[in-house]
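Just the one chain here, laid out as structure tokens, in the form predicted alone.
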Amino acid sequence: MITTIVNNYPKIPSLSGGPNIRRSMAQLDEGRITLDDLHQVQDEATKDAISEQVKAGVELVTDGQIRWDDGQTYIASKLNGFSISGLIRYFDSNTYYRQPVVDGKISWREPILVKDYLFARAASERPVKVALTGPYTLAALSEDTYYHDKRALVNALAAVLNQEAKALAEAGAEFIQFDEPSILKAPADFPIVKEAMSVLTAGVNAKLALYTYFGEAGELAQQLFSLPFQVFGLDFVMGPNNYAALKSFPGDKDLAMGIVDARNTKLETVDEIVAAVKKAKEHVSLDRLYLNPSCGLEFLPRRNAYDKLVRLTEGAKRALEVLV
């Protein structure tokens, strides 16, 4: 059983009193600092985010996506064929992202996350995973003014993200995660998803994970589990019926359980975490479990996010003591 986070970590403020990313980005826009100055701040903030995850006891960390404006812009802005538009609401949250606009043929220019991964790996005493938005969700959250065909757009994105994943694997990334919350919102599109995921994962020499959140797998569960990934992430906070889906969970795959609420400051108890693990253990052995928050932690204040991770690792330790 391995503890991890889903993707992002709150940017402000650092518990150690470190740099404030949001303030520095505003200062860049105002011309008060240079881009090199911002990159130095991002480096320090990334180190802080990793350090807090490690201090909390998390075993598989991310770089906190500290350099990302949001889950869509950071990827789309570095691909050919995209421009970035105005702010739009992110799912049913109180956060917003700048909507990517597909206005040309999508192509991959160069590695997007390799440098970030190498920096994080050098800064971390724990293994580092890379998390990025998957092709279906990136398509769903973008405006398409070029392809006018969902299947064509998703496949184009799968092809370029496959190139990115290969570059990451070649750089040494052993765990690459694709976030696909939008899959749960459109089950009728699963044939498009299935085709794209074959393109996305082809020839990538790394452990690959598919994470969903903000809902239940429902009727998609068995089809999801058939996709070419080694790890499947499910949200058991907003999707409590996902426990029922575990009856069909494949014996040769790993399960990532979102069991602490990343959108609520209320702190779960150790007993609640143990109970969730015990319920999953009826169908998935402990050695095939990852424990993580229900989604990214950037919805929470920094202290609450850290406390959630501490409680998650406390619960994992207790579960191993009483359930083995």
Given for the second form:
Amino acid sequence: MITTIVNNYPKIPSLSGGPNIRRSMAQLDEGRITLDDLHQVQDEATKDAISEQVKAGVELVTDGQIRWDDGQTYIASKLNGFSISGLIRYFDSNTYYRQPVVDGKISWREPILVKDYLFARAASERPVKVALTGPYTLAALSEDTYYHDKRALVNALAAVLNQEAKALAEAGAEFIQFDEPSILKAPADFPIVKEAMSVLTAGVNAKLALYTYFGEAGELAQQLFSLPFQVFGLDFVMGPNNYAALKSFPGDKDLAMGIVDARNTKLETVDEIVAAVKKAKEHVSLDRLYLNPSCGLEFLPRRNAYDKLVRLTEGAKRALEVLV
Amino acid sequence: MTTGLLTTSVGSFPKSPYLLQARNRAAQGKMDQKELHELELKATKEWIQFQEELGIDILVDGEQYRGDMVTYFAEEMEGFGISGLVRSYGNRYYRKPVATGPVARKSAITVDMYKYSQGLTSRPVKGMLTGPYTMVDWSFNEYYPTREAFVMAMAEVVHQEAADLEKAGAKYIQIDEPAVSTRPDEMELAARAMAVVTKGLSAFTITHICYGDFASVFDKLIAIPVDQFDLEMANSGYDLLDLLKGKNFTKTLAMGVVDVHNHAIESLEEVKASIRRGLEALPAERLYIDPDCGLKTRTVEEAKDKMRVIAQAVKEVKAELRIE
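Switching conditions: you have the form predicted alone, so give me the form predicted in complex with the partner chain.
Shown next: the complete complex, the earlier chain at its head.
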């Protein structure tokens, strides 16, 4: 059983002190610091995000996506064929992102996340995974003014993200995760998803994960588990019925369980976490489980995010004592 | 007051630089609350005067004393704490209310400001409340077992406040529910809560809802028990009007005709065309004209220009169509 986080971690410290990206970005706007200065603060904040995960006991960490404005623009702005437009609501949350607009043929220009991965790996005493938005969700959250065809757009994105994943794997990334919350919202598009996922994963020499969140897989579950990934992430907080989907979980795949609510400050109890693991254990062996928050932690203040991770690792530890 | 194409606004107006500076200084403890409050009253008076001079029919106080529409109420209530900072987008952060116990009013929250602003004008000033669904959706919940329980408890509190506003003389009470648009599947819950809020009130009740994917739940939307819907239209191509045409819609509509997210001021002809479109769907007596949403994110001059173009366009359309 491995504890991990889904993708992002809150960017600014709860108490004063420590690198503060919010302050630095304001200072950059006022011309009081340079872009290099900001990057340095981002590096320091990334180190803090990693060391807080390690301190909380998380075994597989991310760089916290401290440099990302949001899950879409950080990727899209470094691909050819995209421009970035106005603010738009992110799912049903009270947060916003700038909408990418597809206005030309999409192509891969240069590695997007390799440098960040190498930085995080050097800064972390624990294994680092790379998480990025998958082709279907990136397409769903963008405005398409060029392809006018969802299948063509998703396939084009799958091809460039495949190049990115290969570059990451060549740089040494052993665990690459694609976040696809949008596929839960349009089960009828599964044929498009299926085709894109074989393009996305072809020839990538790393452990690959497909994460969904903000809901339940429902009827889609069995088809999802047939896709070419080793790890499948499900959100058991916003999708409590996902436990039912585990009946059909393949014995040779790994399950990542979102079991602490990353969108609410209320702390789960150790017993609740143990009970969740126990339910999953009926269908998936413990050595095939990852435990993580239900989605990215940036919906929470930094202190609450840290407390959630501490509780998650306490729960995982207790589950091992009780259930093995 | 005339009887057709009445003009109003959604609630907030931008804060002048002097007030923004004062709020910063007060937050840093460099200005006492009394001094800040004096400036808030001054700013309120300026906006009331502006609306009067422009000939707006139903006024708002401009919410010069509110930061955030949810936190403002939560801070004045029992049962709420305030969280650490969470990011909304880019470099924007805010604090979220956290329900930690049963929610209740300590005393009336908005009545004093209502009385003050109504005392400045002979035209009606709207009482402005945040609806129970939005209060809940934009808060963390560490106390209530379900969202429903939290929403229905909040509805009682908002009802008490609305009743106090009515007692203080408010003829128009607006209960904003921008969060409803993010989760159309909970429209029914929002409507049930609104029934608690508006029960027994004789004042004219309004709800403002931001744009969302309403087509599938439109019948439930227009069943929300209020006298008027205030809907964003300029930002959404007026397609809600087409939905209205096919329905047995007997309430009144306040139609947004300027986009609050855009710096550019709409042309007079553009706004007149929008009003004429509205008149194709509803008679002048049941059609009110206003901006899409609160104007607080615009500069003072932009907000004033947007109100000016509304006032002028309504005046010209009324003259052309001989509407009193």
